[in-house]
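A single chain comes next, written as structure tokens; it is the form predicted alone.
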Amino acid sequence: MIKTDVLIIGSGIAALSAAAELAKYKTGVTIVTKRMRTDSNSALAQGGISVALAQEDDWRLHYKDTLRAGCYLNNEKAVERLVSLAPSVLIDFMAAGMHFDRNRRGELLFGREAAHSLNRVIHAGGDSTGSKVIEQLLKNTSDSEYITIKENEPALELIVKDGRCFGAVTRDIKGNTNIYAAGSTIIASGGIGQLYPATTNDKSITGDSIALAHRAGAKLKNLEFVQFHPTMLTIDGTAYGLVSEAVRGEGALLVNEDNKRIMLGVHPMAELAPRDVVAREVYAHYLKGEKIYLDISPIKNFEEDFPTVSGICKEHGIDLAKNLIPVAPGAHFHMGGITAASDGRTNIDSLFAIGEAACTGVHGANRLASNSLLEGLVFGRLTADHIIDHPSEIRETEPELSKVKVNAAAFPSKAEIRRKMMEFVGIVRHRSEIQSVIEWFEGFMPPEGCVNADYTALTNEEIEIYNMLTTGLLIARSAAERRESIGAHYIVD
């Protein structure tokens, strides 16, 4: 039994926000990460932080360009919550150490990117911003002796009795199973785009967030929304990695094998459209056999502005001098995830839910580009406030120790998992065909349903494939529920 003020479980910059927050009122705080401390979605972020900095623009646009985007689905005080406290809460990150690109006279430096009325997303090193957030906030948490940050230990279970969280079971590089007894217990683990044959997501994020949460008695919602990312460096049907949007936002156009532009005369604001308006699009050619392009052309420095895409596509032998950039969507970002307020807390007690796992309803139906790195600064450092000012005691709570045996000898492969969802669930669906695919995933559940399994009889490897079974299954239900064709959910009959 380990015993921790806060147990976060992730380390995202959802994470990190949160733990860098605790650490500044003594909290002692556990990170537990299912591989290295630097996977995940936030260290791969190419585009940056939309934040209203510049001095034409204000919160309020902010706020209208995220509903817009968002089909006004969203939670209208969430996201006022989030636009208005980002000013304040980025100018504090900076002031800690965060250096963001600028000029020659040192301001800030603001790209466009979809769905934006105006430039307003700031970056770091080029397309790498990301990278050096996290490599910030690992900094900033480091050299903390209320942090203890946990490597290659996933979580297989949250300890739930009588409406309260009391912590969770682990398990170790070693192979040891670990219970940690916490305050308050963090689910900052990421999405669900490793669900999806093709994705912009590290290799870890699995929807194992989605699946711990919901056998734990959590609350889910809008489990249907999932963004994919309309331009992933695609060759021969193989996804390599992604293109940033900012690519886009600095004039690369979308054409054809014909050179010519795909999204003119589709939507008004053309290769700036909403994601998901783009990603159709793209699709729509795609599954006609149809090679798809990114003129970058009328970007001048495209290697200098844009490095990390420019190393991966000369990793994979494309010639930018030929101005070419084959593309093909990816699975990016789940709007869906388990219910939270912007302060984290789920219907749980003790349990909160930070990042791309939760759905504070921020998104709606679709998310802005590049709010995403902005909800995990801001809600994370909002879920620690509340944690400092309404602090849990420790309570050692053991596990209930009856699981459900389930039989992983008959589980399909990841690569299966991944062709149905892409098929039934995808950018594009039918609600005719969507109940086959749920009875496809109920075939591998227990008859008790999506309940704790028995992990001491399960490798990692199947308790994964587990996870991705069962969230597969919940997002299937949700998209079958929601009737209407909206946002990131388009239904084509």
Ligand code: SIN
Contents of the next structure:
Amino acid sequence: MIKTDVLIIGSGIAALSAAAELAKYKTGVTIVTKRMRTDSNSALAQGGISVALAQEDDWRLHYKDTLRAGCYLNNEKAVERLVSLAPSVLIDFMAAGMHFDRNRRGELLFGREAAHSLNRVIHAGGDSTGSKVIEQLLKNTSDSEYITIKENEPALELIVKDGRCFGAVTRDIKGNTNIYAAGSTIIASGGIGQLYPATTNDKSITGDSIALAHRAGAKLKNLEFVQFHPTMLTIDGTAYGLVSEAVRGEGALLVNEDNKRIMLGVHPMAELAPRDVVAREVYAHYLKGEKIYLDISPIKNFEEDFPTVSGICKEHGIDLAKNLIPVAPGAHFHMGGITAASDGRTNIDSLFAIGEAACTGVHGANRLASNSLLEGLVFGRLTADHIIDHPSEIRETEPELSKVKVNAAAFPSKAEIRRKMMEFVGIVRHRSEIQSVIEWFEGFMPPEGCVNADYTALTNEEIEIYNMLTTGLLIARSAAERRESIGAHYIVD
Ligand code: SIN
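Having seen the form predicted alone, please provide the structure of the form predicted in complex with the ligand.
Up next: the whole complex, starting with the chain shown before.
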């Protein structure tokens, strides 16, 4: 049994932001992460971080834009907390060493993204914001003797008894089962992108947070809201990586093969309409077999301003001199997740959820661009502050490991799960059809339902598929429950 004040599952921006804050107060923190410490959605983020730091901006405008993009389904208090604290948290982060892009006069550069009423997105290394932020946070945390990071160690189950979490069970790289006795446990292991055939997400993001939390009795919320990014570089039906919305923010246009703009007349903000609107429009053309492109000719220094996108394009044979990048939508962000307060608290004592794994309600039915790194940074810190102010003692509780057998031999392939997700709970949904996919998922669950399994009998790959099946089922059930078509939950019947 390994004892630690705080156990953090995951290593993205929310996890590292919480860890850095906890370590300031000499709290012992152990981070367990499924793959390497840099394998996260945060590290892949391109656009940036939205924050009302520009002279003409005000957090109240940021608040309004966040609610409008979220179709007013947001938790207003949580939004207010996020956007009003954002300026001071970002200033602190810069003081702790983070460099955002600036002009020659040393002033921050603010980019534009969809549904923002003004330029508000700060970025680093052009479109390499996520990797620069993670690099800085890892540097800050590696300076601390209070933080240990364990890689290639997926969490198998949470140890919960009588409404309190006592830690988690993991499997390390040698295949050993480790039991962590933790005062507080934080789930920060991201979203669900790899449940879909095309996604901007890291390979490790297979819905584990939701499955783990559900099996432990944590409440979940808004699972039906899955945001699709309108523009992934897509060649012959295969998606190769994100083409940041900041590219449209700098003037790129969405055009068809005849060079006609497809967003004109669809929404007053055209290419910069809320993401769900743009994704649906691009998808409708794509389904008709039409090719859609980002025309980047309005951007003067494309390769300089967008080195990450340029690199992805070149790697896949796109000649940027032709100014056309072929695009289609891909699963990007999960607005739903583990029901959590802005300081990470869940319905289970001593269990916290932050970042994309959590549903704090800030994103409503559709997230405003570049609010996700922000949420990880701000709420990661608030969660750490809550834990510092309310420390929980470590209790060594030997878990009773589950003996439930799941029939892994009957599991479908990951590709099959992804096809089903896209068809039934993708960009466009038919209420009348969702029940059939619920039944399909249920067919793979043990008679006991979505419960912890006898993991000793399962490989890591099989556990990942079990988590995908569990999370897919829960998303489909939530989609069946919401009757209205709103934001990213778009139903046609
Ligand atoms: C992007 O760069 O387009 C993604 C930004 C975000 O999802 O917030």
